[in-house]
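To begin, one chain is listed below as structure tokens, in the form predicted on its own.
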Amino acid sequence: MKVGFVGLGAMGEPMARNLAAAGLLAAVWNRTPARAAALSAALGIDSAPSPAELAATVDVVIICVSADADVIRIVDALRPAARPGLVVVDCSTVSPDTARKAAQRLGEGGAEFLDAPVTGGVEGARSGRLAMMIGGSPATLAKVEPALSAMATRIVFMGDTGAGQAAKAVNQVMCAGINQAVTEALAFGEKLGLDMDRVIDVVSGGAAGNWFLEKRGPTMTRGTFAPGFKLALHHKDLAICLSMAANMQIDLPLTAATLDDYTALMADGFGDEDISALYRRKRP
């Protein structure tokens, strides 16, 4: 199986890393050619001139871009080199509607297309270790599993296209809740003069204890805010969420305050820090 990998940003890079240590990585493609080329020269594969040239030499083309429009665009640019037996997986955060006009498009050249959003931040894309949630037919999802385990290490099919991103959606509005909680949980610690090295060490222990406090709680603490995931791309996700709340006529309220707080943030300045960064609108 060869895979081309298109779209290597802060979790693009590391998962075809990953694919190329499978041994499974054949080309790249990145809107910035430089990042391709340097990419290409590190690991001895291809630097495509294109997508579509990248899709014509592969069997499986992997996208990685940060929003609705992105994909559209590289799926347009993809088409001249659909056919049967390509399958396109889409592992960027957008909207169902966005996967489905995705598949159709593709899937009039004979492609297949899964959409499978991932989780598990910056760390998990390094470390080979995401979770993977799957939209679209099992029987693609079977002849592609050997690649997405390369970058992943829970992969779960959701249902039809679309199912995967609903479920990424489900996965943003309980970060959501998590960034809040633990915000605000320790900047009312802080405000009560406690060592917050020791709260974070013992609540993590406890019925409390979460990915988040553990990972960004010693960093928060300190003012250190190096992304992890973005908190602009967090926004942007945030966004479709409440989109597709209100077409269901359902109100997600910690949704819609998670929003105004990275908007104020993003006025500030804050857009490519760490959603972490929300501390810096709890802490005293």
Contents of the next structure:
Number of protein chains: 2
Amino acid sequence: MKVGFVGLGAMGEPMARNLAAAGLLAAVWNRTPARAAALSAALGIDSAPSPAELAATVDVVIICVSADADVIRIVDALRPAARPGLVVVDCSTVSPDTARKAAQRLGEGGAEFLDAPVTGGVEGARSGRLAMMIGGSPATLAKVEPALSAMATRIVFMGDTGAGQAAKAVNQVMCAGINQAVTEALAFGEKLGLDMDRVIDVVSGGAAGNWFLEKRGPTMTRGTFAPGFKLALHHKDLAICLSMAANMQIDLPLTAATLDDYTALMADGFGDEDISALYRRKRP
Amino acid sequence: MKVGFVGLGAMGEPMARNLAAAGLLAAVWNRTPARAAALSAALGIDSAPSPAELAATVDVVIICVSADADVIRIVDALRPAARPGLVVVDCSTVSPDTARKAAQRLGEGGAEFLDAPVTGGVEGARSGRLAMMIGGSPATLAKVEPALSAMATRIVFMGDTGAGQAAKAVNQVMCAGINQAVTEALAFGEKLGLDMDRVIDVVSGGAAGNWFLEKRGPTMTRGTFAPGFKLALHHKDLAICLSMAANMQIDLPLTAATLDDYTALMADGFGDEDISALYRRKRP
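Structure of the form predicted in complex with a further copy of the same chain, please, following the form predicted on its own?
First the chain shown before, then all remaining chains and molecules of the complex.
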């Protein structure tokens, strides 16, 4: 199986490196050509001149870009190469509607599509231990599972096209709430004058234990907010979640509050920081 | 070292059993005598007629009760037996002020006191893998650490008397926020029609992963809310946290919202359920 990778950002680059380590990566393409050139030189693999030319030489194209419009742009660029036997896997976090649009457009040429958003942060991308939520057909998943296994240790089939993105929306809503929970609690601890490294250690070992506290607690309490997961991207995801919720006429109050907090932080110039920069609005 | 245990509730009983398994438990006392009689018969250890008579026969008394008034009542009952060499360890979750009051009253007789609240749920109490937050003197902690190690795998010294309870308050605030985060997100997932066991599996593997989701997600989405951690007790803890926050003139909005939710649930008769019964107010 030959795999091509589109989108060599903070998540995509380490994911592509893990595919290369598994001997599966044949070629890459990136909107900013310098990133693709650097990685292709480092790994000794091809840098394709366009998404379609990449797709023509591989069995599987994996996409990992930022926004809905980016996915649609890549999908449209891939359409000339869409053919039976080609599988396109989108690991970006976008709306279920975008996933269905992508599947439909690529399906016209006979290509198969999976929505396969991931969670686990840059740490998970680097270690190849992401969790991946799959929407599409089980038969398509079976075909590409060896490639996905190079990037993820937990690959869960969620249902038809879009179901992977729906599960990721649940994940992003939970991340927003956990960010609120952790920042409120740690700001309270700082105000109480506690040794925050010890608080993070002991709280991590119990019923409030969570990934975000362990990974981001020590840095947020030191006032450093390097991404990680860029706040502006989570803001974009939460807007999708709130739109999905509005369509179903349900409220997501914690998600809405987090969107407002992020909007204020972006206005203050913190959009490129990690989502833990929410602590800026909480700490004493 | 001979240990006596006071308070054989959902947490205390399994903690006492782990002390017995380590060969350290000499005697127990409980407000409801039947529970003490049953455990003393099962373990072949003494059931003391009063806290003071328990304390007279042991080196360490461990308390695990529910509320501030309960701790003060036990401490006052222990005072006749307070003497140099006796260490009293309170594993209850109460206010830092109660811890300071207990230390002062027992100190008058020459006894030493540690506040040592725990986290890890009934699961942690049973497995002896609790996390414990210590306030008091490091020398006192060193004396009793072998006994504490029978109940907890993470024992963290936080500072002077009350600092253990302050750290626990941070933990309880974080638990409240995580409860809100998990229930909001899972209700969203149910409304989206997703297979919730799969959602819980995949989300647990990533950046939103947390203890509460793994342990309580599968039961809350099935509509079962057996404690676990009783909602009315968390309500009591959050009232302490909000009072501490008010004293420092800071807001804990998520904690305050959770207190309101719990108040409503208690009014509807759900106070004896697990805190995950918050899902009753969120699910579609």
